[in-house]
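Shown next as structure tokens: one chain only, the form predicted on its own.
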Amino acid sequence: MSRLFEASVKENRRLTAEHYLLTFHPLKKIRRPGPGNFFMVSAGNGLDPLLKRPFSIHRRTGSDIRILYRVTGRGTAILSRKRPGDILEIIGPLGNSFPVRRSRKNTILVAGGVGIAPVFALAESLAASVKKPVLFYGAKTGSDLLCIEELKSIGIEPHVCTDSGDTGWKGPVTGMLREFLDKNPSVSEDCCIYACGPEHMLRSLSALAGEYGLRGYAALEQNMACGIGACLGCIVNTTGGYKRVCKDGPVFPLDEIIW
């Protein structure tokens, strides 16, 4: 099967000032994606922009994909134009998925800013299951905390910081996490941590997965020229040695990471 297809834009909502939630149909039956999948979008027509950019599920609703996405420069923008009835040409979707360990006691949720996105699709799947994941999630401030709502309808209550101090706990998401742990000792028996957001976080949830004890995956932000592993661009050094980030991953151990 393909994975080249066409989709029609049903809804591009703007959040905030800079975060936008678009839903996209498919023209043509693909393959179900999983949490930590992602989609290379093409933001224009033609040529240009040149290349198409990525995108992490969000959400599936039926056969409805939704991304969210924040404005950072020139095809972002283009997309946020974009208006219901629009067609998109896209690949995926793409990656691996987290490799979820429904036999583990503790399951933690981990997400730094737009890194809500495969997080929120991870924490809608096992947000059935006999005990619900615990959710921490940063933002620079209260207005960049995304998705709150949607989370409390599926029945998780997240634990929110910012840097600024405005909303939540005051200071990085791992520094809330370390309080919970060091609070709540039991929780890292037969625990697994699963996040994404920038890399300045993760490089020290990598380290405090360590500290722990704590078995983690991460599903990497990084920028891509093909995202079907040709060009090279999003090289990440692992343990393994260099790995493609658009092919390999993007979801990696957390301890297989060198930062």
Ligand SMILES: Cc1cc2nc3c(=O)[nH]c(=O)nc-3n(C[C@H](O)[C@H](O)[C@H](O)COP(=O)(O)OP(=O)(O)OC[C@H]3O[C@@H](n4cnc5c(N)ncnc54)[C@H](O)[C@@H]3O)c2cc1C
Second form
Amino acid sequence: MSRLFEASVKENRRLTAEHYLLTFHPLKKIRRPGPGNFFMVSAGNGLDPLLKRPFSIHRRTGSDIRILYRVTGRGTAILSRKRPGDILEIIGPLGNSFPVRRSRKNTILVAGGVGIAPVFALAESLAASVKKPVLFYGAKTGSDLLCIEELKSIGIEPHVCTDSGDTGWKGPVTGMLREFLDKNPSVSEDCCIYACGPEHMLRSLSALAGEYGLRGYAALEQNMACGIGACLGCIVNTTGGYKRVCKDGPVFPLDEIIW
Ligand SMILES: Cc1cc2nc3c(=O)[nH]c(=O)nc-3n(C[C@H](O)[C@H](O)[C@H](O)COP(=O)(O)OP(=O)(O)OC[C@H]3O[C@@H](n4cnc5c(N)ncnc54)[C@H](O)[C@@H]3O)c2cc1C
Ligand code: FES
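What about the form predicted together with the named molecule, after the form predicted on its own?
Every chain and every other molecule in the complex is listed next, the one we just looked at coming first.
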């Protein structure tokens, strides 16, 4: 089945000064995306900008797909101006997804900034599990914390922190997680971490997981050109050699990534 398809924009809602929630409806049947999978989305019409931009699946409602994105440059700025009825050219779903064992005793989810997009997808898929995951979520300020009500509506009360300290724990999400693990040592038994966020956060998380002997996986958000394994533009160094984030990932074991 070709992964190239057109989709019509159903909604493109502004959530904060720089975050948007885009819902699109694929105009043909597509493969069912899992948490961690991503889509390459055309920002403009025609050849400008030439390259599609990668975005994680955030939510699925029926056949509609939602992506949650932050405006960081030209492509996302153009995307933010899309209106209901506009047509997007998309490739996907692409990449691997978070490998989850539901029988595991403890599942820890960690999100930094807009990394909540794929982490929410995983949280939603695990929310009905007997043992709910524990979610740690950090952002710059309280107004950058997204989807809090949606998380509560699926039964997940996130532990939140901010750099500014205006909401929740003050400091980095890895600091909050360390404190939690120290206060709850039994959580480290049969535990796995799943994460997405900025590189510096994932690097600290990787070190923390190593220190506490925890297994973990991270969804990487490398700059991408083709998104389908052809250009080698998204290489990451791992203990198994150089790998393509778009084709071999975006989800990798934390202890395999060489930061
Ligand atoms: C697998 C994957 C999933 C992603 N999922 C999401 C998502 O769900 N929501 C979301 O908001 N973003 C996500 N991203 C990041 C998103 O693709 C980029 O922010 C986007 O491509 C930027 O496009 P632009 O044209 O606006 O910025 P550009 O004009 O291309 O770049 C503007 C600035 O942002 C930097 N930049 C561009 N891409 C990235 C990146 N991937 N990571 C860090 N800095 C970058 C550039 O170096 C430049 O400084 C994901 C990336 C990957 C690889
Ligand atoms: S973006 Fe081209 S190989 Fe990954």
